[in-house]
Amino acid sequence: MTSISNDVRLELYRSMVAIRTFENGVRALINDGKIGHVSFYTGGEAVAAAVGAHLRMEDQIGSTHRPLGHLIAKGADIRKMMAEIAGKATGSNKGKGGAYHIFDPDVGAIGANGIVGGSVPMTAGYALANQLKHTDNISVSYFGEGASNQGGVQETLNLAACWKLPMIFVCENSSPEEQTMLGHKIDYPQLSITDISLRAPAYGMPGGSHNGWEVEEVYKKVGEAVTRARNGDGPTLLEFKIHRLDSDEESKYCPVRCYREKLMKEGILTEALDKEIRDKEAKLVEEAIDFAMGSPEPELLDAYSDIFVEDA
């Protein structure tokens, strides 16, 4: 993959703006005392946007305790997402999942998880199902640098490699300068000893570490991994180094600001088009907030529904 069309580049930018705008809307609700705590994804927008751009509706993603960007990039309904965060009956999961366990099976967003690394083994299960059904659908497992040291994650990497599962491991490392893991000097001068992707060769799979705020770099590397997985050649471990940000765009690591400047410099994005994109996403988020705030609370007896499936 040597070039990216301008249409795709604008869609990558729109997706990042959509994620940032949605999270800023959630921040406003928190500041107004209307909803509780949420762990934000701000700063990682380039990763979710680039991964989502390669996925089909039939592909699955497993997410983290910072799932909002992942779900939006996968095409989840933001009205239902906002209602779920607000704990309303109209939410994606009827107000029972909240921000930490939100999912939308209609678009293959199968499970955020408040447990560090908790969704990684489950995502491998979806990959195995895709393989057994002889489809070329794939699954993507998102996890962070902390989860990279969990035993379940290591076991899943091993099993996925042994079975050549059609999946991609996407580690979003938000503390790249302070990664806690043992390392040793090896002859990989292009990599730091703390790069999580150095574990990939030990599991017999390709991997690499990249700047997670450079959306086109992420897009290209994910594209290679997607092709590999769809062709039945097994999993890939990709590490994207990011920086968690607040809602502004002043940081040199802000993927939204960096990409806007790049596209404007190249004449692909204009001030007028940028305003159009931002205004449209802001309107959609405003509608999602109105939907959520106007939705009913779950009934108390709803706590006893959806607990198990009869005759399963």
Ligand SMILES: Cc1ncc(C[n+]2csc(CCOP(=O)(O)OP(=O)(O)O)c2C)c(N)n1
Second form
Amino acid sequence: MTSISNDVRLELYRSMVAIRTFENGVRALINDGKIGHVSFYTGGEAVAAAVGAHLRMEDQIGSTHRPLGHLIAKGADIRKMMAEIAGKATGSNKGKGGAYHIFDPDVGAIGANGIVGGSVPMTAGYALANQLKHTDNISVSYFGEGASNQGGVQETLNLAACWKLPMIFVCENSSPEEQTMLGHKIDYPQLSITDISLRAPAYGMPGGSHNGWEVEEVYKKVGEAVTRARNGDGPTLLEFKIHRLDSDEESKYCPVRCYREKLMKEGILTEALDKEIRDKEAKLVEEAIDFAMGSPEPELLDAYSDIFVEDA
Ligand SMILES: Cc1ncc(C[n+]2csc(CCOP(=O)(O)OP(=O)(O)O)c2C)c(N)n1
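Next block: the form predicted in complex with the ligand, after the form predicted on its own:
Every chain and every other molecule in the complex is listed next, the one we just looked at coming first.
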């Protein structure tokens, strides 16, 4: 197995800290009564950071109702993101999308979606476009374990396998399967369907289930799937088990904490470097908050603009 360079390892850590810091900034605004509800990504940072580290700007991601980590790891502008969440005219989508429908096409973030499972077929559309244009760009579709049972998601898995679409299905599973799927009760020899990735062979694609709080494990598995997709070998269904967490780093399943401890043990991260990384991300988030809070509300009549594409 190829080893991960120390530069990449530190970048994975920085990316996770960036996501956590940004979401904690959003939490503070909610607590101050300055913005409304947001579905947080906290606990999934290792997945987004690892996926983001493998993708190019030209690759696309389709996201969920918990999109902030996905977008940050894809390189989205956090000032515009913060303004979008605050419903301001300077936001990524001029304040019309909010946290649940945040897009940043400049970096291939082609849509968070408040409809559970809604972005999965759309992301396959981008994969099909990449294929038809004969590029080796790929698309990554994030969804949750609840979304995995949506009809559109199942249809997309099937079609993506049949058409060998250059895409990766990334299921972030934060609930015990026993609560949502009865596959574990199945009574066939050697078969117990408790992992969502076990649906992959049913559709004729590779897949696997892994710890989603261990960033290097995620990075390696995503890397294999990215190579497959770029080489024209079709899609992969990866399931990452994660734990949805609060703002702090107390949990043993906190990806930021796990990785900080690992990198410190190995002498790659020091207290001083950790502080430098955190201070830098905190300053960027502070600037994003100032930008968002100082930005104007959209004009009422702007509600009618940017609805239809003209001269398409
Ligand atoms: C089509 C649809 N049905 C129901 C809802 C209400 N809803 C919002 S989040 C959610 C749970 C989604 O679970 P999952 O996909 O596992 O994501 P998680 O929240 O666990 O990350 C539901 C049912 C919705 N937004 N869209």
